[in-house]
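In the form predicted alone, a lone chain appears below as structure tokens.
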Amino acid sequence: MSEPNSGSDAFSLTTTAIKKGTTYILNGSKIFVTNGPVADLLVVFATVDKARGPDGISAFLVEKNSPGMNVARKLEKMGLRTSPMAEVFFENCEVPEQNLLGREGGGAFLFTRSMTWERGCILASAVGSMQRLLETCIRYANERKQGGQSIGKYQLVASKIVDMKMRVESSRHMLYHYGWLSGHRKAVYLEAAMTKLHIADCWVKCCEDAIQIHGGYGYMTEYEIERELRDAIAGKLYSGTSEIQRNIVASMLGL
């Protein structure tokens, strides 16, 4: 979906896509495609008429090494660095009208219902990997000695672990709370909006708390704290930035 000038502002995509025969004929590119360098198969969001807005935006499967579909240079990124990303450029790619996904016009309504889907579980690892450096940091706070005593009898280092204990639970409890409310076919545009928007706030202060536990070790790459900062502050930028987040819930309160 995301192209060089639009990412927030989804559906104001540019890709199009022409239908010829029996075909659709995309023209068009795309940037920050998850695991581009090494899929088979993608989902590709164009504009089939753009007078119609929204309503004129389709979605289509397009095959590895389709004629006129190239996975130009892999992206390199601050974190992440397991999960490959890439551009993609359409250039009169033919695409035959059987791999349309869904009905023509409909692929707004796809990527809302998706990416609704998505915002709501796809920080759910970022839950365990708090209560991983929730742990770790508890463990070190006991072993770690200053002063002739354990650093976690200092206030300041047990406050920043209670912290991060109330984090984990309150992530955790929104998490199951909006996973409760699909899985009862309830609406959960408003709980999914929250529920991403507060485990990536959530995340990137628990590692930066934890970094701050482990002083200088934490800034080291052995102790790899620093690995879980540099993903975690991407959680607040994929599947909708935290600012198109409150946007959403700020909408559905009805400001």
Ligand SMILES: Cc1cc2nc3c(=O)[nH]c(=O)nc-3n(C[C@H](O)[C@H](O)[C@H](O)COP(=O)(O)OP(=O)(O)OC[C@H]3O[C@@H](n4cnc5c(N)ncnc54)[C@H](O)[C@@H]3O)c2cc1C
Given for the second form:
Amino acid sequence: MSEPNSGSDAFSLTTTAIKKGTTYILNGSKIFVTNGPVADLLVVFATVDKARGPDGISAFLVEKNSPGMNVARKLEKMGLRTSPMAEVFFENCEVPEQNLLGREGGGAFLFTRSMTWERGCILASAVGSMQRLLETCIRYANERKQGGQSIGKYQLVASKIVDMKMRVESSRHMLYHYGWLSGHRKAVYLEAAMTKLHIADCWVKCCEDAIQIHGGYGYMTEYEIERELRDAIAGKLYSGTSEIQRNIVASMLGL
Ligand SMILES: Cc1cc2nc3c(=O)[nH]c(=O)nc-3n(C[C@H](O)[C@H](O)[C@H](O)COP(=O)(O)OP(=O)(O)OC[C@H]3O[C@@H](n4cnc5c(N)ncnc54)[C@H](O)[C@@H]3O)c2cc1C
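Next up, can you give the form predicted together with the ligand of this protein, since the form predicted alone came first?
Below, the chain from earlier opens the complete complex, with every other chain and molecule after it.
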């Protein structure tokens, strides 16, 4: 979906898909394509008529090595380095009409629907990561001694661990609540945005607290907490930034 000039304002994309006989001709470029360098099949959003705005956006399945498609550049990231990312260019790329996903002009609906699902679930693994960070910090706070006692006996350290516990539990509850609602086919647009917003925030804060509790050791790559922080920061960006989740929540509150 994302393009160099359309990120948060996703429906302002400019990649075009012009029908010619039994094929669509794609022109434009995409950026931040997760798994782009290894993908066999890409879901590409393009407009069949810019004047129609979101109603012109359509989704296409584009196979690797399609003529005119170029997976151009592997993008290096701050974190999430096991998830490769690319920039993809389309220059008169021919896509058979049967590769249109859903109906022509139905791309915005498909995108909103799948993004709602993605927002609700994408940070599920972060709850597990926060749980592990919590356990690691409890262990460390009990073992590490300064001033003749375990650092966990200092209220300022214990308080951070309490905050971490609160974040893990509240994140888990929001995630499960979203899952329950979704499983019962109830509306989840608001809950998905709140779940993503909350877990993303909690994950970064848990990482910061974990580094602080480990002191200088937490800053060392060997302890792998700084890696966790670098990964966590991306959670506030992908699948809609935290600001965009706030916009969604505000709009659902009638603001
Ligand atoms: C690790 C990672 C993986 C990604 N994977 C994919 C992928 O697979 N496919 C894909 O299509 N995209 C992917 N993205 C792109 C991601 O969806 C965009 O980065 C994101 O939507 C923000 O767009 P942008 O980077 O263009 O920032 P911009 O939209 O330019 O935003 C810049 C800043 O302005 C703020 N802002 C913008 N508009 C508003 C507004 N209306 N109200 C308040 N604040 C606003 C933003 O919150 C942000 O802080 C990925 C990004 C990352 C970091």
